[in-house]
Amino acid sequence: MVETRRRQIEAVASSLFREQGYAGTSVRDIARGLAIQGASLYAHVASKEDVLWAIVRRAADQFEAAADEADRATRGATAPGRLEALVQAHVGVLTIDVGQASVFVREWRSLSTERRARMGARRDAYEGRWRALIADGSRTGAFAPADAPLAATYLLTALNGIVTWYRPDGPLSPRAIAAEYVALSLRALGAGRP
């Protein structure tokens, strides 16, 4: 029951943080979204930042787990094949819970200094996967020569932009979005160029 209530709190907070921003959302707003008194919320969470931390941490765990699975599934594959799996994994996490993903992408900087540093290190490590893959593809000729850190930032910025427009009831399925973003990413990196 406690875990279920925490998930409910995080779901309501994700929606509010996405719509109003972290700074624009009060504890009272979250409580109102749950139809409880503000003071009752503190029986489940210590602070608004703790809710943000839980949301961001869960999203980071999901991105890392999806990337780990993509890596396992494509071990020994070409750089374009590995990139395809990584893009599909990333889009999958973005679209499975767009509220949580949006908070992860846009609101993590609202964390306290220590938590922001910890999450920044995790985000840097995640981006490092992309950099290494792009560098490998450039080195082997599978991709055009590219500045791997800049190319990784370019791809992740484009992918993370999905949270600003994606709707589960929209015209494109997560699979269709992933397929388009795979094609765009491979073209951007010059895969299969003459």
Contents of the next structure:
Number of protein chains: 2
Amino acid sequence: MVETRRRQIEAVASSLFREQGYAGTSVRDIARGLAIQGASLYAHVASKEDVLWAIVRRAADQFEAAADEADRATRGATAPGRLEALVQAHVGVLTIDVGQASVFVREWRSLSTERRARMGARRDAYEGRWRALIADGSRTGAFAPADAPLAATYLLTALNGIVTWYRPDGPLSPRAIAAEYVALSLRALGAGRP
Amino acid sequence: MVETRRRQIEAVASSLFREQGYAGTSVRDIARGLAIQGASLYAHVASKEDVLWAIVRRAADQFEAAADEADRATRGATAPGRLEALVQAHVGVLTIDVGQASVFVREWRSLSTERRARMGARRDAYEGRWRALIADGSRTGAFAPADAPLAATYLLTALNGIVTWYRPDGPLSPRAIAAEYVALSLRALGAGRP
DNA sequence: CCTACCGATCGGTAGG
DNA sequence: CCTACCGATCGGTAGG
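Next block, the form predicted together with a further copy of the same chain, ref. the form predicted on its own:
Below: every chain and molecule of the assembly, starting with the one above.
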């Protein structure tokens, strides 16, 4: 099960990168989590950075796919309704694998220059969806007039902050968090409940 | 000027820690920024972690002092008025030295176990001020009923996100950012302008 | 603040 | 996936 082993490596690496950062985690730390020797890891991966890259790419895929699905499910709805779906989608991906999400949010800057630039572009495009939706809602009067790019950044950093405190065994379920964060975000934009 | 040299070291270290993280920054990186040899740094500091500790402590001092001042200046005011002052104070400290603030927000977890625990307690007490103010405003009806701890976390992570994108030479002044973030935060809590 | 140096650890390779 | 190993770099010390 080559693919399964890769996933195990990435799962162990995700949680270590979340706890200690990419630079603060050694290849031997990751190997220890799999009960193998450090050098044995290279039977499965080409480099430490490849592991980071795989994690960050998969996370980006999931955020984009969830946003696509939210867009599709709310086509034609009002801006607040579409934003609600987008927030729920984002919180869902953040909480379903908080290690992976944390690496996407905080560790992508440790990528090599070229990969960092490519992922930066993807991240910017993703944030652009939020900017566009907020600008659209401001135009139609559904949201209070605001600096759409700044409001998008405000919302996204508030949401992404979830990776710093969320624990699956904590008192708040992902659904409860999403519900509160939807309410806070819609109000921040000056909209009532959709 | 022993004290001045320490400050120079901490300034260089702050911006490197912000860009590369604590673990991703070597003692020699810091020394290079001061045009001295790596080993020469130890004429001024006891360890790499002492530099991190000094930066994080100073930042904590400044956030607490700014919040004290905001509290004092708005004693007796409504919860929205007091929150406005608190947001302005927080954004002020974040932007006046974004390198230092970034280390406070993101790198404090790299402290040794004991120091990390001490700083965690200080950070929690600071967040407690926000929780208390939000709970107070919810009680008096100035804010929409909400989970006060969760709302405080939402606001603070949105604000702290400023360290990931703010540049002093960027298009938005600290005052402009603070004004927008006050409006977003008050609306998130269900309050109009104070 | 410098030179010279220390043991430990880093990411990674060779060859099974 | 293991053993054995590589050169480079790490934080830090000794002794000026």
